[in-house]
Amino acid sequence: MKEIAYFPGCTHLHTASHFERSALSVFEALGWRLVEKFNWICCGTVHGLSTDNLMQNVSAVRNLARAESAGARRIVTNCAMCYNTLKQANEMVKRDEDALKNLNEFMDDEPDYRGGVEVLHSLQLLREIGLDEIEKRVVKPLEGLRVAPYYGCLLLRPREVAIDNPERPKIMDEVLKAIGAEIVRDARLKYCCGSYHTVDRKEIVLSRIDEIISAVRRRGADLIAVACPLCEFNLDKRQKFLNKGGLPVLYFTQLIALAFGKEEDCLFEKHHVDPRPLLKERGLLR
């Protein structure tokens, strides 16, 4: 069993526990153990856009320093927001020696970070493991299930930290095709879901998710696959305000776990739009 340092992120401990459980199950089936090798803290949630605001990078760099001190050379995370925040901070300190020096001096109770950690999203690790290996472990192909892979913002922007081509991403498509799903594509699957406007400008989020869901419905999608807990919250749980009938929204890891015969690790009951009737109708759930 191979091991890699794992950064869960805050939501995986409560609202996105179904994301974590399905991911751990999938990687274990593929021969990889995701291990919390260092005492992690919140990533900081959003990378600061101000060029002179080093303080907003403290949490991310503190995590990187702890990972490096623990001997980790690569860390993987499932959450798109954690990935983006950690990756952008990492790239910033690698190209800006003064910023790294100032952050290390500020974090005087931490080991100095020397820039020796690589940040990965779990989709990248799946691509590294290989589509052939994923296909080998499928016991319940998702044949006939039309899935719209929702990338959103943070896996693809900015370009320097994108896990795939920002204009024509296919990494999630390929993983889902490997488990038998039929892919539904639409330009709106790269749109922002509304993000934190869900707190104080809910109307913005409702307008955006209505546009996204309506578009993939017109293309015949049975459900949407996501890689971000905030996207899942907006696209799934905010549907209750649309009054248009629900379209299931699942984490991509839940779909893989289902195809691997690990339905007990999917925790489908945690979703607002219950996917179980659809999956039972298609013969994918008992």
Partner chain sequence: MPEELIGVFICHCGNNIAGEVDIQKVKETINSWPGVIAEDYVFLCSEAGQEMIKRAIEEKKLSKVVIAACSPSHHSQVFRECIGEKLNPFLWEFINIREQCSWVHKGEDATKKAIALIRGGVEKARLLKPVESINVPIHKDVLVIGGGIAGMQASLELASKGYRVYLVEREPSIGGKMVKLDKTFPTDDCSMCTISPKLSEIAQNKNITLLTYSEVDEIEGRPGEYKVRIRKKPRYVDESLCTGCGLCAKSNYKKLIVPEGYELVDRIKIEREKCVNCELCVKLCNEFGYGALQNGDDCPKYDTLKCVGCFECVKKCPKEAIEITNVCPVRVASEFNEGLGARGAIYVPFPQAVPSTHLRDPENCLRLNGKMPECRGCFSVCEANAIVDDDEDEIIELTVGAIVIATGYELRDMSESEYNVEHPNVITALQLERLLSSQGPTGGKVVRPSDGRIPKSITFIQCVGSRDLRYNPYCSKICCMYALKQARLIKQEHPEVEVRICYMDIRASGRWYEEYYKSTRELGIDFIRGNVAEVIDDGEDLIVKVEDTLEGEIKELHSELVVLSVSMNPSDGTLEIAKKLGLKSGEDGFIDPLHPKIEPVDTLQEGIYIAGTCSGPKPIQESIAEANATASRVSTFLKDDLMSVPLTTGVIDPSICILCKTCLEICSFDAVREENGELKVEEISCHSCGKCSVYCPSNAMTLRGLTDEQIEAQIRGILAEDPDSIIAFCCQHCSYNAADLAGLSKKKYSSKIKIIRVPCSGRVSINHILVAFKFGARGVMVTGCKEGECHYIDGNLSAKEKILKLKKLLDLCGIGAHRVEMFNMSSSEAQKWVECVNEFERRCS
Given for the second form:
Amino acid sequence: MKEIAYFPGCTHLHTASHFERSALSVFEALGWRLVEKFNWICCGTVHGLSTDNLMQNVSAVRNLARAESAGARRIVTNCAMCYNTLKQANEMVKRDEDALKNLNEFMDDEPDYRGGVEVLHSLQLLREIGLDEIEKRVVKPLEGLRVAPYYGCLLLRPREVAIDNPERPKIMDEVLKAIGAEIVRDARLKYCCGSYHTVDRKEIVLSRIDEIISAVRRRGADLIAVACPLCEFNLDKRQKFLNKGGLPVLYFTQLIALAFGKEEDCLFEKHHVDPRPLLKERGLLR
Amino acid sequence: MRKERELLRRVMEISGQNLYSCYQCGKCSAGCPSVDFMDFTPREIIRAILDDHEEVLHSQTPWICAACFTCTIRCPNEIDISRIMEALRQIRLRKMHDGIHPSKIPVDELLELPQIALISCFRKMTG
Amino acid sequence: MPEELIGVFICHCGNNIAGEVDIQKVKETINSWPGVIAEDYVFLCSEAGQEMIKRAIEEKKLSKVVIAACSPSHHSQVFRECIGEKLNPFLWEFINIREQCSWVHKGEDATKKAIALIRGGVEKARLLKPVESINVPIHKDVLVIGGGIAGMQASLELASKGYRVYLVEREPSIGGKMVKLDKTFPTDDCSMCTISPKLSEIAQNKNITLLTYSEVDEIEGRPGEYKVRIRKKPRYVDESLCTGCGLCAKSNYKKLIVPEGYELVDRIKIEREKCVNCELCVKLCNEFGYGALQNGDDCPKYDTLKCVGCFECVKKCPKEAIEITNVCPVRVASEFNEGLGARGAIYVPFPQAVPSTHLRDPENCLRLNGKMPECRGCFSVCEANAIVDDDEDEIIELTVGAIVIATGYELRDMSESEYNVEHPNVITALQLERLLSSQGPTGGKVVRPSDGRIPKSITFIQCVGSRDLRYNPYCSKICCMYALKQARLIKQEHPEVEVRICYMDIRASGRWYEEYYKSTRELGIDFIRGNVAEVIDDGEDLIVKVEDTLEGEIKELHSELVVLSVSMNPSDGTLEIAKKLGLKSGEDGFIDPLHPKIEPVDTLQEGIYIAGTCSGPKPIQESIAEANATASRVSTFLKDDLMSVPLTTGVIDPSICILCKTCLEICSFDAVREENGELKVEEISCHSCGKCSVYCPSNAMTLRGLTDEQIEAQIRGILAEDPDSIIAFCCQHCSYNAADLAGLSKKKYSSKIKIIRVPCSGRVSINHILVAFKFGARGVMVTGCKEGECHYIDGNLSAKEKILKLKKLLDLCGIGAHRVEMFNMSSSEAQKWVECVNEFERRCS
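Can you give me the structure for the form predicted together with the partner chain, which would complement the form predicted on its own we have just seen?
The next block holds the full complex; its first chain is the one shown before.
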């Protein structure tokens, strides 16, 4: 069993527990244990974008400092939002010595961060493990299931933190292809879902998800795969305000777990649009 | 006499971006997924800042922008437009003009919303 | 020994120098030095100024001269010729007190620095020795690399002046990009009609040796005598026999998009109406043992996988019911048609190709790649018996006097961008040219590649990869005009088609261009001012997202065809040849002319000239004008039979040489030879970089043009006047010019910086630097070309190595490693020069 330091993020303890459970199960099947090696806190959720306010980056850098002092060279997270925030902060302090010095001085209760941690998203870890290895573990290929991999913003943008080509991403497509799914591609799969406006301006989110869901539906998608708990919330839970018949939205890790025969780790019941009837109809679920 | 281009100076300082390099091509606006909800397109916002129109501080545009970075990765002049929007929000927030009042969110919504939605919203929209 | 008298001539350069430097004071100071006499003049470079110098040399019996004026890159030729009339042309020294003094420093500082710099020049001049010249032959033949319109025109022009021209082209035919174009702006005349007479003229011109499908492998030598090795690639068709009849290339393939890799198609077709099902063909085919034809119900069945292309069935069919459809069954995407339409594994790029010799593509030919060794379709139909299997690279060695580079451009690869170029209905402007061309894969019909239908709406997108820091920062200059042309041709032919152009600015500057733009607009073309954010796949159609910035409205343009005006990049050939010849290129990869304005077709190397788009985007007419200019420059260079080469080269004193052979090993130009137990420098091969003299452990190697003693005297001279200086050794190819450029832009820096010009940073030895410290220098900078860009291959790397060693030594002896540093920069990096000297000055204070 190989080990890697793991950053779950807040939602994994709460609304996205099915993301975590399926992810841990998938990695375990692939021979990797994701271990919480340090006392992590909220990542900060968004990277501060003003030059004169480092406060917004404290929580991300605090996590990195703790990870480094716990001996972690790499940390992996499933949540695209955590990935983006940690990675942007990491890139920023690597680029800007003065900022790092200021942050270290401010966090005088923590050991100094020296920039020695690499932040990974779990899709990157999967790519590193290899598509062959994933293919080997498949017991129930998702044949005939037309999946639209939704990347959203935070895995692809800004460019310096992108896990793949931001205009033509393929990484999730390849992973899902390896488990037998048929891939539906569309330009809107890299569009924003409306993000936090789900709190204050639901109409923006509804217009975004309507465009995305309609587009992939036109292309005959059976379901959407996501890698972010906020995207999942917007695309799945917010569908109840669309009144257009539900299109299931699943975490990519749930699909892999299903293909690996780990139905018990999928927790499909946690979705607003219940994917089970579809999966049963396709013979993928009893 | 009016202070010359005070708004422009502030935005350039907070965002770290040189707005003068903008050639008004509109690529940012055309690619923006939320532009339909904006009262000024991102391009118009930049033009207005360059012209020191204080009214942009009252525009909805920076509050609609959710920092999805689509404009940032496409700007041919490598202007990080997300940072310009952040600067406009910051200028307002630092004067105690919050974009949202957490107390007004219904309780059932609060129970349902994922933490990252709430925290990111508060971080972007409150001072 | 008779008293030597050195004359120092100070130029005012109008007010350029005299405005800051107190000429009177400088003159007085110089006159106080022993054996030196100073004079000044308002413009030394003028006729009168030169006369004054010559008169002074004669009247005052001057033995050496120091010119204190502008930069040697401006007027060194002028003064060399002037002084050369009276003295050996190496008995003078050029001191730059304009770019590197009066333009960057003020008043007293400038005056003080000018005195120090001149003192350095005087001390160096005391040790100058005459340098003799030898005459070497100039070969009269010319090599032209690249057979596009620029290379073709340069070849024709040179040939008509009587020179023998070797025109080398890497593609199977000459013609370049222009033969792919339909019509050309602003006249809308047919491109092929204007270029094809030139194609055949080249084929027939006795002074031109055409080497197509050939690569330049190696070039060495000097201006006037370049040894060139050319590799002619095998065509697997005998050039002397092939008549270009085209029988072997016969095909009925119509598809616009060939499946990835290649497609295997039927070679023959049996006409059911004529066939009586006599089965003679089946019998023959089975007798030969192929079995490609089998009995069928009303006519034989055919299997192309078994057919070898003997075509006996065609010949023997009593009813003439069998027809050859594809001689070669392999269809691959046509390079000439930019991937639209197909060619066979045996092909000629286009009907007017020169030469018309066909060629076989060994990667796809079933016989050559071993997939079907008995395949012989082309053999069966070739009446000239020109097809051969045994063919190989042919090496051709030439000696030429001058080289013309016309290696051109290519379109930037925009795959994986926001423009969705992977979609079949998103095409480049060059692909559209092929669709517009009556010789193209559709016979001139503009259709959608996906379904061959005429599109109802076409959107042109401008500045794809141009004026965009993520791709090419520059404007490609021709895209506005060609897009106007294409839009107009389509609109004229199909007024019903909706044609839009998304642009940022229409740049139509040139004679007849604005008028062309206006008349194009008036045809009813929709101009939308906005830069496209994204091209979205909408099934077979596309959605173009753009902000109409004049309206402030976001538009989603539903388009059946999208045409990208893609940015121009230097071609691979341009990048390769620039590297091979050590030519200076910009960050964009285009080759730099000697001067962008006044020497547009010369390069930094005499004897090598450029034409066309290898030096930047330009339209056809400019390429042709340049080609003619280039031919003229070449003929000027070649006009004499001999050229004089000064022997500023290395020379070995055999009496102290210990035969360690270090020089032989480190010389990048193989200029050191061992002869009869002695080492000798072959003067013609030596590039006078001086690296050898730095490495020579016994000091036997001297660089005639710049000895160690001269460099040390210059250092001493400078420091005698201004001991607190920072000595900056500057390479003549890069940092010296960067400093000049800083002067030209009046970027100020500390007057403590004193530049000593060297041929290469590799010329600077540890000893030179130690001498500087010994005489009080505050610090020493060595500046050279960027790594990988040294004009003498690796002089800058050897300098870097020495500095690293020296740093340790300086720490040990208490001077401190920080007082010496190596900097790398290109000649255009004036800002970097200023940053480097400022940083270094801070460090040393």
